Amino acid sequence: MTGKLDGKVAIVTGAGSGMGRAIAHRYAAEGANVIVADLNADAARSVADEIGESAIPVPVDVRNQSQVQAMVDAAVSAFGGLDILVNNAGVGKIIPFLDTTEADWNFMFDVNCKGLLWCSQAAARVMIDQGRGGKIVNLASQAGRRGEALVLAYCASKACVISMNQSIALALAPHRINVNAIAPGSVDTPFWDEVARQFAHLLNMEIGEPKRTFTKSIPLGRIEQPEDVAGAAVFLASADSDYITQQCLNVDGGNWPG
């Protein structure tokens, strides 16, 4: 039985945990060779070990162009090319509007937006030279669809991701490189656990109460799992999405209507 990504080479950033880990595992199960890229080298190595010989760990800070280029070079050296990039690496903080600092703003935009740009440029150059097209999948967020009083910088950065996704898609369409985004909702990951703790502190709630409250608002009645995102990431990386580009797919249990 063949997988949807047989023979493809993929890079997944932020693959040491959460959604990135789930995507890396699913890509490998679908037949891809995977670069498991993460700022945390130990986490990247652990996930690559879980996957086996079709995965290689690469430590990377996506804010650093030379490290990003080394990550792309590693994919080409190890597996002979590059077909798929998943820009999953991201950061977020819950900060009241009046308390948001320049450092907070720069941190989130440097990772979530500038890092996406550097990774997409480096991957696209290889894909263009290969001449066989490619797929770029960007992780946006439901937070990029609307503003939130305590999440200004993060919401703004993810809105920027959605806009960048559109611009990159238009720039790369002549090269048959499809560029699409996924906008998850509240995903049950270590990242969301930390966000929920920050919400609890700022809203004077008990630990765990923000997660329970947000989960109650989800029409499908359960919190999102990383594997829910991985399925969409496979679709957008496979031939099934060859005539789709510049889109942002909501994968949020029905929390956002359009």
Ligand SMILES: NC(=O)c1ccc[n+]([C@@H]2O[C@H](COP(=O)([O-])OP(=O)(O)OC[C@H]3O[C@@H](n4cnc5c(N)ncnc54)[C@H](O)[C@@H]3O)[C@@H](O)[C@H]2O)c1
Contents of the next structure:
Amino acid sequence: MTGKLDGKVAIVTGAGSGMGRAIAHRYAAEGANVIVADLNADAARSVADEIGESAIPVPVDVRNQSQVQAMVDAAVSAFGGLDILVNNAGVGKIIPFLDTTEADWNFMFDVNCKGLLWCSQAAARVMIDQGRGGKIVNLASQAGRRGEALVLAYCASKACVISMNQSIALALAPHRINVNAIAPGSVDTPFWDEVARQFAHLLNMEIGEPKRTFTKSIPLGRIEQPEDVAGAAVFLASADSDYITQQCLNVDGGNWPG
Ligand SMILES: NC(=O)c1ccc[n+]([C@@H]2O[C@H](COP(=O)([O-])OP(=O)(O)OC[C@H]3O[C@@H](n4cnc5c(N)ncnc54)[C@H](O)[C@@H]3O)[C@@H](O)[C@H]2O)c1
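So the form predicted alone is up there; where is the form predicted together with the ligand?
Complete assembly follows, chain above in first position.
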């Protein structure tokens, strides 16, 4: 059976957990060789072990340019090139507007935006030199589509991801490198568990209440799973999306109207 990503080489950042893990699994199932990159070296190793010989774990902090370069070098030396980068590593924190500190702001922008820039630059240089095009998939969020009183810095960082997605797409279009984003809703991962706990604390709710309330507002009527995002990530990394660039695709159960 042939896969949609047969023979391709992919890097997935933040692949030790949640959506990154699900995307790494799907890419390998579609025939790609995958670099499972994560700040948490143990998590990266365990996901690479789950996948098998087509995956290699690489510890990386996406904020650190030399570590990011080493991650890209690892893909080229292990698998002979690079075709796909998924900028999935991300962090978030629920903090009221008036309590947001410089440290909070820097933490979210450093990982979600600066890290995305370093990874995209390092990957694009290899893809341009190879001359065979490429795909970059960025994890944005519904949070980047609107503001929220308790989520200022995270919302702003994901709006920045949507903007960077457009600029990088325009810069790389002449090289046949497609750059697109995915905007999930609230996805059932350790990230959303922690965010829901912080919401419950700030809003004086019982711990499970934010998830229950949010799930009721989703037109498709269930909480989003990491695998719901993996299908879109395969599409945006495959030849099926060769004429699509600069887009941000909502994968959110119909939550966002536009
Ligand atoms: N879960 C949600 O509800 C949701 C919704 C919309 C968008 N997102 C975005 O999707 C992406 C994945 O989220 P998730 O829910 O799977 O999160 P997760 O917390 O389950 O996984 C994120 C992974 O990123 C890694 N990571 C964090 N900082 C890093 C760094 N500096 N360098 C390298 N790796 C780092 C973590 O170790 C972790 O393994 C993030 O960008 C997040 O902002 C999440």
